[in-house]
Every structure is written in structure tokens, then in C-alpha cells.
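Next comes just one chain, in C-alpha cells: the form predicted alone.
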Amino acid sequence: MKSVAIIGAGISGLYLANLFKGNKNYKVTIYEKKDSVEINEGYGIQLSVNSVKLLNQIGFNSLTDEEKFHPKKIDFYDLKNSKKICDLEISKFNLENCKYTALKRSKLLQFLVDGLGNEIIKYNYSINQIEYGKNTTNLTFDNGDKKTCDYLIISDGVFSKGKSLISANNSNAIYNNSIAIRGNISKENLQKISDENVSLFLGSDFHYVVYPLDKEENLNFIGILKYKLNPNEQKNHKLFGENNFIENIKNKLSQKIPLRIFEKIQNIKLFPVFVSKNFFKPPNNTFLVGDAFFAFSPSFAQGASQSIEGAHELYESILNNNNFFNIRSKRIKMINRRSNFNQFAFHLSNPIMTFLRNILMKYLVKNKNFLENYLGKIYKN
């Protein structure tokens, strides 16, 4: 039996040791340096068709009606005048038990730590030290505890310790020069919009987001505000925490948003947005998954579900063998381009570039191969 050692318990890490622990030939081990997997109430996250697909080989459509929402359209509109643009059918892309799906990311979490039973996850395990054997891999801890693994898999985020000790800081995050910001609002405080679908903004270097999660009153708000840091800045992680900074984020957020809508999001949490410059390979038998394999901007809606076609990826190549690295590679430098590409189109200032974009998307959201190459590459992995 060949044993896995996971580094982190975030969504990649999680649905891996699902289907691992589904396997008899593999013993799987999650290492989590907090005290427990943070499952939350409130913010949401959005699951393409790629990704509930690979769920629902773990049971992921055992979930009720009631737990998540399957938006229908895609619904564009122009900040400045909060009239509609175009709107965009994904639910074209659905499939008979696969849908497009909004809900609720501590549902998501809970569903993958109830998959996994009391002895897979092991918590107060913070990784100090990676070391390579003939055959293994070596593991030591913070608090001392030393751990021998066939198989090593880093998904501990964006700002992966694991990453840092196989590449001795060389593949670090680079500042994207915006805040994502979420939060909640009522229904009953966007009555222009249909309940029913995804309502996007786009605004001058800003744009934000809302959508159900589930047949609750509240919808997920997400903006990205374009927003530069000074080095100092972006080293200080408790700067995101501060109420000077956040009432400044909140005033530049309030003249971008009508006042009536402003007033009534509540819950409002700020982070910056890192991504990754670069690609990194880890020695044999050691892999990256999640956003330490590669982070993109959060303006294309594939992150958690990358986080999972990325778990199913690995999972599949430890058993056959093949060639993660370039795989996955291909398929997010493929992503990233679009969600470069996305907030660029979504943030532009210039009124006669943004009327052409209006223009120019009116007919690319009703235009099929466009959208087969655009979204149905990413949509049916």
C-alpha cells in the first residue's frame, strides 16, 4: 500500500483524500496546520459543469435543491448606468445531472470533510522540512512529529509553505493590484435583477458580482477593485484587518456603487488579490495542486472549480502514470489567459473602448463557436 501525504485541507486537498480513500491500494493522510477545516456560513463560490461532474463521482449531487442554486444566464450590465448589456446562457452547457452551480463554499467544505470520516485529517500539523530518501519523501512538523510519505501533494494555498521549502522562495505570489471584496445582500435590495441568474457589473477598474446560493433571501456579492500596494503593504497581512483601511476601501467602493446598494451589502470582508508569475516543477513524486500549483485572477469563476479538475487530474495520473505537470500546465495557461483577459475587458475606462465592448459582446455572448472556444473548452474539460 502506498501512502499520500496531503499538505492542506483547502477544497483540491480535500476532494483528493476523497478519492484516494475510495482506493484500497493507497493510505491517505491530510496535514492541516489549524485546528479545524474554517467552514463559515456566507460567501459563496460558482462550480461549472467540469467541476460538478468530478463531484458527483464522490456524491456531491446527493446535496438538496435547497443547499445550491443553478443559475440559468449570465446577466451583463454597465455600472455607470445599471442598464443591461447582454446576457450569456450557460445553462446550454449543462448537462442531465451536471449542472452549472452556485452555493454556499462552507457547504462545499462540509460536504468533503464529512466524505472523509475522524482519522484522514490531522490538525496542528504546520510542514518545517521536506527532505528527499532514495524511494520516500520525509516530512518534519512544528510541533516535531516526522512523517515518510510515497507520494507528497502541496495544496496549501496561494502562499504555500510547502511550495517555499521545495523551491527555496523562488516561486513566490506577485500582488495583482486589486482587493476582492465580498460580501451579502438581500434580495429585496436588487429588484432589477432576475434572482434566477448571475447579475455582472462592469465598471471603470472595478467590476462585482451578485448571485443566489441557494433558495435563501441573500446573494453573494464578490467585486474586484482595482487597487495598488506599496511593498510594505502588501508584506503586512493585518493590513486587510484595519479599520482605516477598510473604511477607505468602503469610501472608494461607495463611488462606484449606487449609494442604495452600497448601504445594504453587509458582512464585508477585503483580500488582496495574489497571483502566481510563474510555473514550478517539484521533484518526483512530489505535486502541486490548487492555487500552489498556479493562481489566476478571480474574474473568470474557475477557481474552485480548477481546484477540483486539478485533484482528478493528479488522481489520475498517480494511477497511470502520466505526466501531471505538463497537463495541468497547458489547461491553466489556457485560464489564465481568459481571466486576464476578462478583468481587462470588464475594468475599461475609456467610454469609447467600453461602448465598442458592449457592442462587440452583444454578439460574442449569442455567437456559438465563440462561445464553444471560449467556454465550452473550460466547461467540458
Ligand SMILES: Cc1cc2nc3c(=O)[nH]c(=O)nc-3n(C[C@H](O)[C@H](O)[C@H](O)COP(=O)(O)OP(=O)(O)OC[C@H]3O[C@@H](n4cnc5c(N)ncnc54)[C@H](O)[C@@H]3O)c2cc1C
Second form
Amino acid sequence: MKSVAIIGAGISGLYLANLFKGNKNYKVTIYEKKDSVEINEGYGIQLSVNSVKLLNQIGFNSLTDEEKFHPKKIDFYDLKNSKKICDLEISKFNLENCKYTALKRSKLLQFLVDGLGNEIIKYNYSINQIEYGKNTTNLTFDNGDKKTCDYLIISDGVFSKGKSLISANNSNAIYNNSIAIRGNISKENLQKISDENVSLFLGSDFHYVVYPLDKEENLNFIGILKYKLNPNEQKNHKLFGENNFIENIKNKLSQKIPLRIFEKIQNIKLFPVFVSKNFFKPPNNTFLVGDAFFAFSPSFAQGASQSIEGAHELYESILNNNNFFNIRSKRIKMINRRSNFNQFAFHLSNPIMTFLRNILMKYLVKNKNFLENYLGKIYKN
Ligand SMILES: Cc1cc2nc3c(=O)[nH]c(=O)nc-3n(C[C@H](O)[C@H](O)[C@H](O)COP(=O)(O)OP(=O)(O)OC[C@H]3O[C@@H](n4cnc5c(N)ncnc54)[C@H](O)[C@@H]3O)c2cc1C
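Next block: the form predicted together with this ligand, after the form predicted alone:
What follows is the entire complex, opening with the chain shown before.
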């Protein structure tokens, strides 16, 4: 039996462990630095059909319709005048029992944790050192414990400590000049939008998305604001908890979003958006997956879906000895280009450019060839 050590109990690590758990040729353990998986928060996540299909293989379709939401369309609005630009029928890509899904991130994590027994996740294990022996990999954790494994899978997120240990800090993520704002807002405060759809508001250097998470009244709010941080601010891990900074961002937001809406957003949390600048190929029998493999801007809502897809690909590669790194980097490059393009188009400021963008969007969202090429290539993996 081969031993598999996974660093980090995020979406990718948990999904991968669920796959290995069903295979008696492998013994899988997750080492997680925190003392639990965060399953209390109410923020949302979107999953496109490519990842829902893979989640269904481990029983995701057993979640009830009360616990999730399947949007029919994405409605695009111009934030300047709140007028609808066009809509894109996202449900076109749905299959029987496999639909574009939005749900609480905590629900997804709880589902993934429930699939593993108590023994598989070891909490309070933060990776500190990775050394390569003749046939095995030796791990040392902050708590002093040492472990060995046949396969090492690093899935500790965008600020991957595991990756910095083996790449000599050569592959660290960079600040994407944008801040993510997460929150919740009640349906009654957004009367104009359809609660059957995802609503995407495009503004100058800013866009936000709202969507239901389940059958409850609360909608998920996620905004991306272009915002420069100087190098010292980028290194200051306490900045996003400082009142002055939070108030400054809220003030900026209140100029972008109509006040009647802005004032109703609850549980606002701010995050700096960091993205990968390059790929790093680890030594034999060590693999990166999820945001540790590559993190892109959240403008295509593919981070979690790609974490799941990558974990599935990695599982198949270990079983069949395929070239995981080449296959994954090719696909990630394609998605990264689209994410960057989306962010650019969503944040246009120049009135002539936004006018032209809106005309083009009206045409493209109804154009079959474009949809198949731009979305189909990702959703129909
Ligand atoms: C604001 C925002 C909104 C998003 N919305 C969406 C969306 O709607 N749809 C979508 O598909 N994606 C979305 N994403 C992206 C998505 O959340 C991520 O891509 C995804 O969670 C990455 O999963 P992961 O398993 O790679 O890492 P993570 O989920 O970050 O998990 C990493 C885990 O590793 C642990 N860890 C860290 N360091 C160590 C260490 N040294 N030792 C041991 N363990 C460690 C952490 O505690 C954590 O549990 C969003 C991202 C952001 C920032």
C-alpha cells in the first residue's frame, strides 16, 4: 500500500482525499495547519458543470435542492445606470443531474469532510520542511512531528508554504492590484434583479456579483475592486483587519454602488487578490494542486472548479502514470487568459469603450460559436 500525504484541507485536498479513500491501494492522510475546517461561514461559491460532474462521483448530487441554487442565466448590468445589458443562458451547459450550482462554501466543505472518516485529517499540522530520501519524502511539521510518504500532494492554497519550501521561494504569488469584497445582502434590497439568475454589475474599475445560495432570503455578494497597494502594504498581513483601511475601502465602495444597496451589505470581509505569475514543476512524486498549482483572478469563478478538476486529473495521473503537470498547465493557461480578459472587460472606465463593450456583449452572449469556444471548452471538460 502506498502512502499519500496531502498538505492542506481546502477544496482540492479534501476532494482528492475523497478519491483516494475509495482506493485500497493507497493510504491517504491530510495535514492541515488549522484546528478545524471552516464550516461556519455563510459566503458562497459557484461551481460550473465541469466540477459538479466530478463531485457527483463522490455523491454531491445527494445534497437537497434546499441546500443549493441552480441559476438559469447570468444577467449583466451596467453599474452606472443599473440598466440590464444582456443575459447569458448558463443553464445551456447543464446536463441531467449536473447543473451549474451556487452554494455556501461551508456546505461544500462540510460535504467533503463528511466523506472522510475522523482518521484522515490531522489538524494543527503546518508543514515546515520537506526532504527527499531515496524512495520516500520526509516531512517535518511546526509541531515537531515527522512523517514519511510515497506521494506528496501540496494543496495549501495561494500562499503555499509547501511550494515555497521546494521552489526556494521562486514561485510566490503576486498581488493582482485588486481587492475582493465578500458579504451578504437580503433579496428585498435588490428588487430589480431576478432571483433565478446570477446578477453581474459592471462598473469602472469595479464589478460585483450577487446570487442566491439556497432557498433562504440571503444573497451572496462578491465584488472585485481595482486597488493598488504599495510593497509594504502588500507585506502587512494585518492591513485588512485595520479599521482605517477598512473604512477607506468602504468609502470607495460607497462611491461605486448605489448607497441604498451598499448600506444593506452585511458581514463585509475584504481580501487582497493574489495570483500566480508562473508554474513550478515539483520533483518526482510531489505534486501541486488547486491554488498552490496556479491561482488566477476570480473573474471567471473557476478557482474551486479547477481545484476539483485538477485534483481529479492528479488522481487519474497517479493511477495511470500520466503527465499531470503538462496537461494541467495547458488547461490553466487557457482559463487564466479568459479570467484576465474578463477582469479587463468588466472594469472598463472609458465611456466609448464601455458603450462598445455592451454592444459586443449583447451579440456574443447569443452567439453559439462564441459560447462553445469561450465557455464550452471549460465547462465541457
Ligand atoms: C473572494 C473569492 C471568491 C471566490 N469565489 C469563487 C467562486 O465563486 N467559484 C470558484 O470556483 N472559485 C472561487 N474562488 C476561488 C476558490 O475559493 C479557490 O480557488 C479555492 O478555494 C482553492 O482551493 P485550494 O484547495 O487550492 O486552497 P484553499 O481552499 O485555500 O485551502 C488551502 C488549505 O491549506 C491549509 N494550509 C495553508 N498553509 C498550510 C500549511 N503550511 N500546512 C498545512 N496546511 C496549510 C489552509 O488552512 C487551507 O485549509 C474565490 C476566491 C476568492 C478569494
